[in-house]
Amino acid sequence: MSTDAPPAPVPVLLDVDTGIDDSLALLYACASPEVDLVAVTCAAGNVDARQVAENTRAVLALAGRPDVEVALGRETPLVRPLVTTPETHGPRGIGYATLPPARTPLSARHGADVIIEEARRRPGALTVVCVAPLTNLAVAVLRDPELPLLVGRLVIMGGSFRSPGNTAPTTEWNATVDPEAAKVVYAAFGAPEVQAQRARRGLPPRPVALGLDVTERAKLVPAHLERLAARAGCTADGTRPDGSVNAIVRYLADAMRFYMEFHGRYDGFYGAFIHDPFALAAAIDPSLVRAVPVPVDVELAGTLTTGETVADWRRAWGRPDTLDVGVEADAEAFFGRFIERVGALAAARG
């Protein structure tokens, strides 16, 4: 019989801006036994932060970890006004779904200056997952310039880089939302020396970003949720057999009822893509993607191009390489997980 111990699980700090499926993300987290969840930061975007922040303690409530800390951050862009999206995630960012108002307070630090103080805390061990408009992690770096080389693992939910936007033609939400918070993070965690000495501590070189070229593979559909329900021992609208309610399985039917709506709507299908909760999954474990090295770039002026991010795949700027780029992904491996492990949260919390 074996006596290794488990690996100790990994400390991971997610900045959100909450969302349908960024509480997808938070719930994940909450059921994957290799996440040690040290603290979840507020952004705009889907809704705005303050908003965000109240979805976001509700829903860590949902999943029994109201400990965990929460913290606003910036609450606008660093730059243009705040645009939402009432049409995507509902106009609280939770679709049809209810939840009892947040009881655990919000955080006394700011969220730039969490991230700051949690990868100081853990030199080269703390990993961000920004699933949100990079916002905070950009105001963290003007901060703390020397950020990027105390973080240790950085995987970002954002851009489109071989495929359709979704917010423009050639643009992903969260970068348009803030792209010259994009382009402040891309420069200072992409830079050749900041590389060299990550590099030299035995760290990954480059941030992963993960654009809608390998999220959209994440396409939940009904089926998926009846699968998740049925782990649960529930309905797919959360009824147990008993006539009681199992509470994250009646928020998940909500809550995604409102985001395949949307979907059906804008993309021809009933489902909904689950961008985030695919990028904690494939920070969790990186043999999700596949992912190459490419200088990349954020259009800040564009007439009809604004919050582009453009790769340059044939080389043609001359740059050294800036992100690891997703390009290919096993959605079915994730879902799979997925499915057992929020089921089994759902079953546990009852």
Contents of the next structure:
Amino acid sequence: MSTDAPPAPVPVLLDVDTGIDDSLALLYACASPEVDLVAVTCAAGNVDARQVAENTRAVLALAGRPDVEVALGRETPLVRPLVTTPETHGPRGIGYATLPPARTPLSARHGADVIIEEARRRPGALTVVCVAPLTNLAVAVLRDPELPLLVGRLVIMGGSFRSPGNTAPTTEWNATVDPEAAKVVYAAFGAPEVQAQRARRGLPPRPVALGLDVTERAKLVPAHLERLAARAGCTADGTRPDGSVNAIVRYLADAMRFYMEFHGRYDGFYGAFIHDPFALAAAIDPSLVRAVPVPVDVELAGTLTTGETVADWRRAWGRPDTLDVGVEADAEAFFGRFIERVGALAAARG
Ligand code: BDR
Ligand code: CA
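Moving from the form predicted alone to the form predicted in complex with beta-D-ribofuranose:
Whole complex next, starting from this chain.
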């Protein structure tokens, strides 16, 4: 008999703009034994930040984790007015789903302070996963310039580096909502002296950026939801054999129906790209993606391209690499895990 104990879970802080696919990332985090979810910070993006905080707490309660600290961050992008996307995620950000109002209070801490304090509490050990506009992380690094040396790993869902955009022809949503924040984060975490110091500390030198190039490989179709529901012991709309309802599966059915209809209208298939849980899964298991270093900057003043994440693949600028950009993804492995884990969580939550 093996006496090996399972590895200790990794402390993870998730920054979200919940959002349908953000809610899937929250469920995946709660369903993953490798994750110690220390806090969730809320940015404005898919919906306004207060609605994000409400959705986030409601989804954590659904997953059986109302104890996780949820903190509101900055409610507007650094410079620009906030733009939200009800056509993508529904008027409240969770599609056609409804959830009981959140009962747990919001954290008394500001989201940016949560990032700083949780990173400082465990130098070099906190994995930060950002699946929203980078406003909160930018505020955090402006408040505490040492932050890039304190975060263990930084994984960012955002940008489109070699593929078309999903917001404007060349721009991805998270980068477009707050391009100034993306620029601040890329510059702070990608600075050559930061990379050198991180390498000396045995930390990955650069953040990992997972843009549409890889997250659009995570293309969920109704058959995936059917498999998940079967794992949970119910039909795809959440009905159990005894007629009762599995709340997680019902939530997924109602939220995803909206998201799939959106993709049917704009992307030509009935299904949905589930960017954010894929990014979280790859943060937990880096073998799900192959990432390569490249210099990246953000367009702030384009006439057609503001928010574009410009990657210098041919090194025309002669600048150092700033990000490890995802170029290949194992979507099949991801879906296998997503279905097994969230299906098992749904079955266990009864
Ligand atoms: C990103 O934009 C948001 O709408 C999604 O939640 C995801 O984080 C994809 O471009
Ligand atoms: Ca998101």
